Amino acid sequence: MTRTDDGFLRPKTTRKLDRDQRRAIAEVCPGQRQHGLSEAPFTHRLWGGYHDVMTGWSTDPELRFEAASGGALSATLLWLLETRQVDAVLSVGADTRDPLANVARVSRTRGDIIDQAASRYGPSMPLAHVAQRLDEPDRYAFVGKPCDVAGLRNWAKIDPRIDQVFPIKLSFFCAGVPSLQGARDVVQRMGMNPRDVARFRFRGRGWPGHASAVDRGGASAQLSYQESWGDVLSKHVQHRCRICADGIGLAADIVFADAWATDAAGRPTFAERDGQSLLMSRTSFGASLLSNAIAEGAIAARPTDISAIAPMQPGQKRRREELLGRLAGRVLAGLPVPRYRHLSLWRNARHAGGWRTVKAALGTARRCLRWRSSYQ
């Protein structure tokens, strides 16, 4: 994987692939195909298959404060380690050589979990570190973007070692991957030089927390979540993420998200408060894990009606309802689209309405034609 000038990670072929390798890539890669088939007892057109929907938080005050959204994911990971259900966690954290960038990290202790807590809004490739661990005796919990977990599930279909070494697969709601340039722009908006940054956090230490940077001289600066994500990072999200059918962790055992509080009009509010997580178990195994984590006191949680997710996550709702229109826009621009199956594209488009679907199609077609060379 190589980094482009604007800070995205892209594959570079180092030798010619044979037919079997190309076939394996096509079967595993979640960028080419996604499906929404689920064995869960309940299915929602927007939010997919599920066993339980809850809101909650870590019962550990330090984890709840350090993490991005109530610390439920971090608390689950620490509980898995402490109860020896896994030996380690494979996730993503800050690159010590470039604090704005991400690297895959292995966590084995409470200190590791706290160090990796909080969101990392930038390119990452945890799957690149899976193959080298497939012959190890350790068992891992895997934490990745929805596409990472979908790819791992696909990989398990052709290599049974995946489920033996990575028996627990966790994810989070994802609004798309911004480029590394997005993080640089956040730092510049703080009035700092990205090359001078020694430590950088996108979120955490409160909810939603601030983006914060410390330079080599010890000077610090920060931006609110609305400024860093809403005004800067969201503008740098790559196009492929904007036509993704799964920003909600459909392939995970448990998926976590921000359970944003809403105002009187039903819109999310981002005033600082104690963090709260949305939790959805998608497999029977995940439902059992979640139930046990709550019973053993790692997480405090209460059942939540599925209808409460839409006001908490309006961006995910909008993207799923407009997805068919965006795909149509790519077709109009003469570009290929991924293969999506059982993901309620037509049902969601009907709820969006004809005008929103047409607007999404025309807007996507216009952008694709303008920057077509960047998207191929």
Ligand SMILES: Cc1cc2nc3c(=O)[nH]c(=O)nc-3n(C[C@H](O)[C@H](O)[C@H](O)COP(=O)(O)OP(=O)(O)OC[C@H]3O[C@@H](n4cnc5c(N)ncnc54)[C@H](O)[C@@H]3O)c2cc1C
Contents of the next structure:
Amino acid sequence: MTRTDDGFLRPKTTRKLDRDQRRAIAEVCPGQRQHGLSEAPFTHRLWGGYHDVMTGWSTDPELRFEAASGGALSATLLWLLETRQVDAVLSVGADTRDPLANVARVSRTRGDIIDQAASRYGPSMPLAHVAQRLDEPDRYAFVGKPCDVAGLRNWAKIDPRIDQVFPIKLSFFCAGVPSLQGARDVVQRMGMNPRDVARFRFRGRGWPGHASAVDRGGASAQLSYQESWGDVLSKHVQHRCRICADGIGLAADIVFADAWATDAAGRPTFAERDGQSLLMSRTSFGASLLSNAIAEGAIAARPTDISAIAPMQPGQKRRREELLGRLAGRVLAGLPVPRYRHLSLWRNARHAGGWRTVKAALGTARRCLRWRSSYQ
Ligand SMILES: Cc1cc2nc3c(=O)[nH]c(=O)nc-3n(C[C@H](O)[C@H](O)[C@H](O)COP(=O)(O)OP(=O)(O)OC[C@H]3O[C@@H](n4cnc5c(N)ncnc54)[C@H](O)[C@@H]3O)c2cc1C
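Got the form predicted alone; any chance of the form predicted together with the ligand too?
Time for the whole complex; same chain goes first.
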């Protein structure tokens, strides 16, 4: 994997692939195809298959404070380690040599989990660190973006070692991956030179917390979540993520998200408060993990009605409802589209209505034709 000039991670072919390798890539890569079939007892057109929907937080106050939302994801990881259900966790944290960038990290202690807590809104590639672990005796919990987990599930179908070494697969809602340039722009907006940054956080330390940077001289600066994500990072999200059918962790055992509070008009508010995570168990294994983590006191959580998610996550709702239109826009521009099956595309488009679908199609076609080279 190499970093491009515009700050994304892309695979680079270093030698010719044979037919079997090309077939394996086509079977595993979630960028090419994805299906939303689920063994879960309930299915929602927007939020997919699920067992439980809950709102909750880590009962460890330090973890809750350090984490992105309520720390429920980190609390689950710590509980899995402490109860020896896994030996280690493979997730993503800041690169100490390049603090705006991300690296895959292995956690084995509470200190590691706290260090890796909170979201890293930039390119990450935890899957690139899977193959080297497949012959190790350790068992891992895997944390990745929804596409990472979908890829891992696909991989498990052709390599049984995946489920032995990575029996637990966790994810979070994902609005898309911004380029590294996004993080640089956030730092510049703080009035700091990206080259001088010694430590950088996208959020956490409160909910939603701030993006914060410390330079080599010890000076610090910060930016609110609304400014960093809303004004800067969201503008750097790559096109592929905007036509993603799964920003909601459909393939995960449990998926975590922000359980944003909403105002009188039903819109999310980002006033600082104690963190709350949204939790959805998607497999029966995930459901039993979640109920045990709650019963053993690692997470405090209460059941939440599925209808509460839409006002918390308007961006995810919009993308799901406009997806068919966006894909039609790519077809109009003569570009290929991923193969999506059982992902409620038509049903969601009907809810969006004809006008929104046509608008999404024309907008996408126009952007694809204008920036064809980066929209392939
Ligand atoms: C790119 C991106 C987009 C997101 N979009 C949304 C969204 O649209 N809606 C929403 O509700 N939530 C979104 N989130 C998730 C959200 O920010 C929180 O992670 C989620 O609410 C869980 O919070 P928590 O406190 O339970 O997790 P924490 O306890 O803070 O744990 C976070 C875990 O995620 C891992 N992690 C962080 N960044 C990455 C990464 N880039 N790749 C792989 N692993 C990572 C960490 O190592 C840690 O284990 C996004 C996160 C990312 C990284």
